[in-house]
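Only one chain comes next, encoded as structure tokens, the form predicted on its own.
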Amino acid sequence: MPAVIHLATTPPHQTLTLHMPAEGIALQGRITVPGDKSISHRSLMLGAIATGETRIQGLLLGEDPRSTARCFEAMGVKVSDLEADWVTVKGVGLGNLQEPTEVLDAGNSGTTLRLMLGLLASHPDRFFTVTGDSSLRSRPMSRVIKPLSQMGATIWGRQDNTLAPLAVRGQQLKPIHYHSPIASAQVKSCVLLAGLLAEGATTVTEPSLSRDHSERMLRAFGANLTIDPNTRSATVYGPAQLTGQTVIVPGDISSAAFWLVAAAITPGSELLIENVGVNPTRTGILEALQAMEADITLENERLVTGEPVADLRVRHSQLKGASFGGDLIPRMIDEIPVLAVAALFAQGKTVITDAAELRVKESDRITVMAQQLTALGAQASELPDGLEIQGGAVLTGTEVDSYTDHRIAMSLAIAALQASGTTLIHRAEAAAVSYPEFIHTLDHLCQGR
């Protein structure tokens, strides 16, 4: 029989169905994937309020980064089809932004919120109000909050202004040294694009080195910015002053990670993942499958705009159980639930810790992987800050949730590709925030085409 890969429409979700033949399935041949989704969304911010046009190509066309740029429009940017092959920013300029008449919507997208609410706070005289899906108001704001407070900003919001809707009242911020106590892109985006406007020296110093797409890119787009890797700290000198761009967007190492452990954990297999970011911050999911033994090389190493980039080949191997924590976790957070999987299939037992920051994630991503995992009859338990998982399980298909979290609807996809009889994953439409192709993708290479 051969694989049963289908999607269902039930108002208001869509269930996947897979069932895969009981001699299994190799995957093979040469795939792309989506733009990565953190520069698409840097991309469009910078390009707003830059002077002149941005040119984007590659972006990721996902729910997130449209997000994104319905924001901005709304505040008199001009942003072309997203649909087109290159994409146009008009930008503003620094300190521009138009007061909206509307309640500007981050949808499912904390990037959108976390970053965009620097650059409201910092633009005097201005009232924002922002808002997002029951998900996103239910993750935590604070985070930003208070770094953009220290500076002098005025935000107002749910449960002791942590959660939005927040209503924003822009100030003429005054330049910080934050000292994060969480390695966070987001935190360190947030209080770096709001120095753009302070007078001076605005520092971000984190406990581990977060993704630095933001600090590439702002150095691309003129911003005067500094590094210290010694201390893990970034300056932004301010008031700045930015100009448009032409920016490629390299493929999403976050959704090559689905396919990087689905080719290694299933027998046969051999895939070639093209154009894939290797930046050296968000290469964690390579050092942590390696770790693992699986079998994986980079080849045509090259740099597109400041990124590097790779093409990943990935053939199936024997996986070793491992431990992973400390510096690593933040270099692979959002690539944890996939990595997970990988876990079920090696030999051993493999525990993730220093993950905590994953119960903020549009889930509980511990306690759900957990639990969906269990169900399918893998042997996996939640730790306070990580997940437990004994390897050589045997998948059973059942019903399983995604709970509207995309990695989770991914990553469960290539755990049922391992498990016998047929697997139902609900609320699966919600792999389209990061990668509207990967049920089609998905299909196309258990169908062997």
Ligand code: S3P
Given for the second form:
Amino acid sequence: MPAVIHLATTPPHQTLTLHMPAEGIALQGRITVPGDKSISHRSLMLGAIATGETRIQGLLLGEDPRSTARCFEAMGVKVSDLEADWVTVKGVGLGNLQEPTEVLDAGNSGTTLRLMLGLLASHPDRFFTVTGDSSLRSRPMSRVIKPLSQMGATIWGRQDNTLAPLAVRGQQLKPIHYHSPIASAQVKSCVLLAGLLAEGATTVTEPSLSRDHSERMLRAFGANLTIDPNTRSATVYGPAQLTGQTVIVPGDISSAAFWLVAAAITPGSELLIENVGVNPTRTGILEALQAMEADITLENERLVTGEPVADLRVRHSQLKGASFGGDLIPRMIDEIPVLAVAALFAQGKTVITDAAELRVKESDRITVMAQQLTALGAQASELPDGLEIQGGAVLTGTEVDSYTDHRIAMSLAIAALQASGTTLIHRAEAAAVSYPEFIHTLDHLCQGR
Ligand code: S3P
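Cool, the form predicted on its own is there; where's the form predicted in complex with this ligand?
Everything in the complex follows now, all chains and molecules, and the chain you saw is the first one.
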């Protein structure tokens, strides 16, 4: 019997049905994954505020970067057809974003809202209003409003200026040294972007190193930016001069993670995932899976417009449970839901701690993963800051829900590959936020095409 992968639309949502043959399906072949979400956002944003033209190849066409493009278009930036092979952004130059006549809508995207806030707050005499979908309107904004306020920003929001919708009156900001209490690339990037127009040195120090795409790209665009790896600090010297560049966006390791886990847990599988970004601040998932004895190798390692890239080969192997925490967590924060799926099929217990940040993502990923995996028959329990998962799970298909979170939808689909019977994943359309082709690739692999 062939695998059944079917997407049904019941407006406004979609339900993904998966039914695997009892003998299982070995996943084989070469695939590519869509462009890196973090790099896509940054290429659009830096392109927007630079002087001259930025050309982008491999831009992620997910809902999140589309939100970024729409927001900057509303502030006078010309962005070419996003579907084109090369997307061009005609920058307005630093400090020249226009006051939009409409509310800026970041949709589901925390990166759009938080990074953009640093730019809006530093545009004197302009007024901006920003919002997002119901998930984004419940996510904490104080983490960026606090440092921006220390720089002199004027921002209002719901619930004592902590939640969107937000209103911003741009100001001439002053530089600060911000010691962030959390390892967050969104916080770091927001403050560095605000620092571009402040006069002097703006520094962000983090408790653990978060992804460094902003630092790399700001330098490539001509900003004077220094890094102190010993103190995990980045400093930008304003006012900066940014010039449009060519950016080639690598495949997103966060999207590749679904296939790494799918092949690692499915007997007989071997996949080559080509052209994946392997920036060391993002490769925690490779280290975690390798620590669980996954068979993953990097081939054809190279540097593409300032970012490390490789092809990833993964073969099935018997995984072993392991414990993860500390500095590794920020380097795989978005991959923890699918790492939890890998843990279900390992020998022994897996414990993930120091990951309380998962509670303030697109959903509370700790609660939602524990509940949904339990519904499938797993032994998965919540910790205050992580998850505890028993290996050797035997899953039975049932109805589960993405809670409108893209990474939950896709992680549950990977779990369903190993479930007997039929699994229904409700609100599966969320996958399009970061991986519009996910279901197509899943079907392709399961039909052995
Ligand atoms: C991102 C940073 C991370 C990550 C998000 C993308 C970025 O968020 O979870 O998907 O592009 O800067 P935090 O900064 O909140 O950890």
